[in-house]
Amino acid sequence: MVMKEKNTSRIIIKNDKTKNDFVKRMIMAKAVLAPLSGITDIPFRLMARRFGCKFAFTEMIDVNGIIYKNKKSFRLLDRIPGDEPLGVQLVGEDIERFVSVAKICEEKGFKLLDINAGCPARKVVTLGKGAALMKDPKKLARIVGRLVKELSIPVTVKIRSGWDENNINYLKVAKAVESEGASAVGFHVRTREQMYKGEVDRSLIFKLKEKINIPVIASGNIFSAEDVKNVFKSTGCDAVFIARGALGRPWIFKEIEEGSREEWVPEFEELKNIIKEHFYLNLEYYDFIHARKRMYKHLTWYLKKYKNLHEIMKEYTNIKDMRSLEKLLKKLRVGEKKKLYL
């Protein structure tokens, strides 16, 4: 059970010490790298760690992929030295499969498990997973209850404000999972219908924080250190998730740590070195073809503020090995009005 002292926001944890030590580590990190499908793999997490990320999550992992022994899914459970502390996030809808896969995660050494009840992707929700669980709070609560009972590690839940504007039920959902033993709630303040569009109503985070007694991690439209500061000030949240704000900017964690008022922008030569380092990390984990494919989107994010990117990416798709990548980066220059050229 998690309780607040009277007249203070300090959280007192009164249940299993081992479980809550890891939750405390997440809260103490303040800025947490969110689980992002297809993005937060080992190479990207290591880049974020380089710039000060103190807590991260795996990519979202479908329990069915593990149940059916899919090699790609199992690889998402890989852990390496230097990539700690690390939480794992699962998405699914079958309770027994959730339990089976959660136990595998625990056996692999994960110390915190997050349930995704917020992913809005059509291919996810049409199967009753992700944000679809917002429509069935009782089922989500049963999943949490079983996992809390079966595991010795803490269970957290990522939710949205509701399914659509006519079904805003985040308070009901959060209270339900809290009652079943969830150790924290991640809260993206948009509905499933909104996806990632429109403004976020952070007053909902404040309301949630007032109504439940477990930590709340705020999510949605957090793109800078100043955003982080404003979210903490206006909501009283315990930590924040950094998601899209880290795309092409893993150094956002450095900005947050330093309390920067302005975005830190690396010199172009330094940026090229960062890109090269990221690619090399991919080569330690994937073969060249897969590394090039994985890095394509990251390269577009790293260079998104520059013009003529389309032509550069056409050249990128033609690289055959690391030598040709280094040659491309060496030739890459910035001209007037931030136009890229080779």
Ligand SMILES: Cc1cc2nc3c(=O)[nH]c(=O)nc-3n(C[C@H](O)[C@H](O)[C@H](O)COP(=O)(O)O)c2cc1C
Given for the second form:
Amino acid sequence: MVMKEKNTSRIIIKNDKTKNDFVKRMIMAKAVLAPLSGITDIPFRLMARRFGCKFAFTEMIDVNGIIYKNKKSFRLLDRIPGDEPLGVQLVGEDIERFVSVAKICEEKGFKLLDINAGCPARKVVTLGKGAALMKDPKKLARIVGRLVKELSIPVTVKIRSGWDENNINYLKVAKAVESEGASAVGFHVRTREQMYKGEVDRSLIFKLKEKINIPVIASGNIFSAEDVKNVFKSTGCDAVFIARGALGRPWIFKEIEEGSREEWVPEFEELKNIIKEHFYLNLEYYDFIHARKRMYKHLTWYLKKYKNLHEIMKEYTNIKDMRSLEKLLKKLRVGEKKKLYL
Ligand SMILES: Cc1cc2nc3c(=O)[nH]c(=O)nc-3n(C[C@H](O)[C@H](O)[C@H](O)COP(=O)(O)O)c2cc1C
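Please supply the corresponding structure for the form predicted together with the named molecule (the preceding block corresponds to the form predicted alone).
What follows is the entire complex, opening with the chain shown before.
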């Protein structure tokens, strides 16, 4: 059971100790690396941790992929030393499949399991998964209830504010999952219809905090240490999710820890070293072609402040091995008006 002290937003977690130790660790981390599909793989998580990230999530893993023994899905469950504490996120629609896959996660040593009830992608929601679960709070609550019963690790749920502006039901959904034993709620304050665009109305997080007694992790447009401070202050949330704010800026966790007022901009030579390090981490995990492909988007994020990126990326796609990557990075320079050249 999780209780809130009267007149404060402090959460006191009273429950089976080991179960909630992990929830506590997530809250104590304050800034949590959010699940990001196609992005929060082991190399990216390690980069974030190198800059002080204290709690991270896998990307969403489709329960059907695991049930059908899809190799790619199984790889997403891989864990390595140094990548702890780590929560796993599942996306799905079938309660029995959720249970079977959640048990596999538990056997693999995950200590916290999150249910994705927020993914807005058409291919996901048309199959009744992700944000489609917001439309059926009873079903979502049933899934949570079963998982809480069957697992010894805490179950959390990541929700949105609703399906669209005419169906804002986050309070109902959050209360439903709380009453079934969810240990925390992640709250992306946008509707499914908004996808990732538009302003976020943070007053909804404040309202949610008033109504439920489990921790709330706020999500939506949190891009700097200042944003983190403001979100904590204005909403009383227990932790925040860092999502797009970490793309090309894994050091955002350091800025948050230090409470920096200004963004840290690495010297260009240092940035090149960070890129190299991230690439090498990919190579420990993927073959070169796969690593090059996965690093493509990261490179565009690392270099997004600079101009002429298109030309550089053309060269990047021709690299054949680490030597040619290192050569390319060595040649890479910044000229006037932040224009990149080789
Ligand atoms: C590319 C991308 C992939 C995402 N993948 C997931 C995911 O796998 N699971 C999830 O719960 N949310 C996912 N999200 C949502 C984020 O975790 C976060 O809630 C959202 O981006 C809002 O935060 P932001 O505005 O600070 O980016 C994804 C977002 C983006 C942009």
